[in-house]
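Coming up is one lone chain in structure tokens, specifically the form predicted alone.
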Amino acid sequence: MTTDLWFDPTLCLIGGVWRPATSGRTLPLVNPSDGSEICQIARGETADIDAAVEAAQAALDGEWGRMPAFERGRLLTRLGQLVLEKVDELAAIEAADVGKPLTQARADAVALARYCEFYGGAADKIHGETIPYLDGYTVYSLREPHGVTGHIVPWNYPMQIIGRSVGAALTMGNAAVLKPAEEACLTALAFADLAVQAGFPAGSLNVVPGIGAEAGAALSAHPGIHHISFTGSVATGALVQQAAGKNVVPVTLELGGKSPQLVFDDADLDAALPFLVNAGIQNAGQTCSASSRILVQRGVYETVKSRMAEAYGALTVGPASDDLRVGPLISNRQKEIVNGFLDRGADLTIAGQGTLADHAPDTGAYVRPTLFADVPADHTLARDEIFGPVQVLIPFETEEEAVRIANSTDYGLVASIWSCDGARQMRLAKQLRAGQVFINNYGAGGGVELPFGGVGKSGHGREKGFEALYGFSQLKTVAAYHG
């Protein structure tokens, strides 16, 4: 696999310069479809990180801080330019990465393209505003960027990730150091390359893959770092919050979901039902905004059960290069922890399950997709993140019942309401605990324009869209009195 890579894996980006970790160390990076050695990356620890924050600090000072907003803008059109032109190799080197299908790795290069193009674009067109104040004072605001920022990403959608939150704080003028997942690091260290390439400025982004507990703890509790930017797990968030809250650094914290898709009688079934089962499935469920509890209203609730069942039946689950719809997990330990989960469900009844391909490698993290039927609202698979292919079916009587079991987890991510009446679309938007309500559909085809995020344990601030933007940057009142 290293010889179809354009760049050297084993390498951070600090400075503008390509180096080997401080400590000269490594780590294997391992392809889950078969469960083989793909390469080795650094293994970048805290003296790595002060280096990257250092370099970052010397970029805000120089080039890059001085740079007008159009320019920046022109150097992130051109690196999505550079993505677009490495699509394909780039899906290749995900799928062996992450395990994902290939069309989906591709729909994410795409995607990451598709940052590059939004934010180049909104680079100059973040504005200040005059505010009426006091005879004799002009008063007006600016956005300035926070300064360093640091990025920590997980190997779930690695260039996704990426392209809202790195590609957002280059827009409004920080330099970033970028920490990728240890399990899936490759398109990290890509973008970073096709970055150099487009022109960006010694500094302004640096990339040190590494171990969380090493190189992203450093990163999180590292004084020179003015905004932290964390996807993952809660436990880890909360790990991150805590380091950054000792600096008294902003964070945003996007830490996944029980996402919801309440279907109700007059639902049309046969626009719903490809979202209902793909939103559960995708990426193998690893997906912060899986929809992994589905309510159904009484009178299509075996209906939609049974064509749910159909549909989970026709599903096969092979290597990310025979690009099925399902591709294997991240790792073996996230297997098990599936698993763990299933062993869990023996109690439920199992409405429908995907199969394994005949050639799927025994040493590859395969979990067969599974649907739950008439599971009890309370219980743990009905409750708590999953993060597998795995979804449950749990029967509403009234509209109020829906809202209450929507509502009754810790999370709130992303909800769905499937209905043809326009009253309760509007109401339920309102009283769903979510960041992002979608009405007869499921996540919008991703939307880069549009504000995500969650409430609760699903974490706070917003990525995507222009709110991206104004939280990656400060803003400042100048009050001018001239009399």
Ligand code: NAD
The other form holds:
Amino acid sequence: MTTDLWFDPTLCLIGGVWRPATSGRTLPLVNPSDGSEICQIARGETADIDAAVEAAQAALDGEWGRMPAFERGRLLTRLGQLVLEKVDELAAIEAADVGKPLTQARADAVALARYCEFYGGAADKIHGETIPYLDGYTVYSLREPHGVTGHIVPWNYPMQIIGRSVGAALTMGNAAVLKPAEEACLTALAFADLAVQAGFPAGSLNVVPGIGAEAGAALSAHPGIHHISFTGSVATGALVQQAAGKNVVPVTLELGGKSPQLVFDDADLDAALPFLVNAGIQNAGQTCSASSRILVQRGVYETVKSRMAEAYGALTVGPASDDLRVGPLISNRQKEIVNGFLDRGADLTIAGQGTLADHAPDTGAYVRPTLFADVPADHTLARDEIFGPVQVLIPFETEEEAVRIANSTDYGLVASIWSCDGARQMRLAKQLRAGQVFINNYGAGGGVELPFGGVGKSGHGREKGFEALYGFSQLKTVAAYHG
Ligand code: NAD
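Write the structure block of the form predicted together with nicotinamide-adenine-dinucleotide (NAD) for the protein whose form predicted alone appears above.
Expanding to the full complex; the earlier chain stays at the top.
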């Protein structure tokens, strides 16, 4: 596998120079489809994070800090083109590293290019305002970068999360330090290599792979960063916020969810069915905005149950290279977490289950997609994020009951309403506690233009769209008195 890479995966990118971790230590990267070692990656630690933050600050004090917005936009656009030229290689790397079926990995690479295109085009269109004020004053605002931004990224969608977070930060003129996940960091390194090729100045983007408790903790506690964005678990997000809080550094947190789809008796079931299932099994359910709860009104409950069960029965799980709808989980550790939930569901009814491909190696991190029926809304499987291909069906009688159940978890990332009643659609769009609400669809194709983020334990702050560019900048007010 290493020979297929066009960059050296054992290095960090710091100040425009590819170099090993200061300690010289490395970590194995494992292919979850069969448990084999893909290659070694750098095990960056505090000294490497220190060097990366210093290099980022130097970039801000130098060429990068003086670069006009339209030139930053050109670099982003060029980077997007380079990503598109490498789409197939990036997809193959991600499939090996994350276990993502090839079609899904390719979609992530295309999305990364879209982030670069969207933000590249927006770079010179974000500006401050003039503000009418007292006689004798001229007042205006400037939108300025935070400075050095930290980005801690998980393993489930490395390319998409790097695109939405690092892409937006660079667009606004910040200098970024990226800490990818130790389980999957090859496309982060590939992205950094392409950014160098695109012409990003030394230090504008730095990448330090490493373990969360080492490199990640060092980055979130670093006094030299001015903003940090984190995507991952609630527990780690809270640690990152605490560490950043000691330096009064603003934080964007995207922490997952337990997102519901509400299916009413008047729904177009033929339209809904593919979304109901796909939103639970895409990326083997390891999606922050996965829909793991399907709330169904009594009149169509049995129909939805049997049709979803049939769809589950047709699912086969196998290696990423088979390009099935479901691949392995990221690791055997994640498989244990998901199996723990399946054990805790032993008292529940399994309505449908996928099968494991005969040739799927025992050493791979496979679990069978599982649909549970008639699940009480307060059951752990209906309340807690599982991060595996597991969905629960919850029946309801009335609209009020549906909203109460939908809003009853600690999370609030995404929700969707399947109904042909326009008034209900509008009412529920307001009542549902979520950062994004979809009507008669789920996810809207994941458009890079659509602001995204959660409420409650799903986190705070918004990424994607223009909102991300506001979030990765700060407003300065200038008031001039001229009499
Ligand atoms: P995690 O939150 O621990 O890891 C995410 C990122 O944080 C990785 O880059 C990791 O290196 C880093 N990290 C870990 N400890 C850190 C620390 N102390 N300080 C700073 N950074 C640190 O998630 P995980 O252990 O990989 O997965 C556990 C669970 O988290 C999953 O089962 C799932 O429920 C959830 N998860 C959610 C998302 C999401 O997109 N919302 C992504 C990954 C995992």
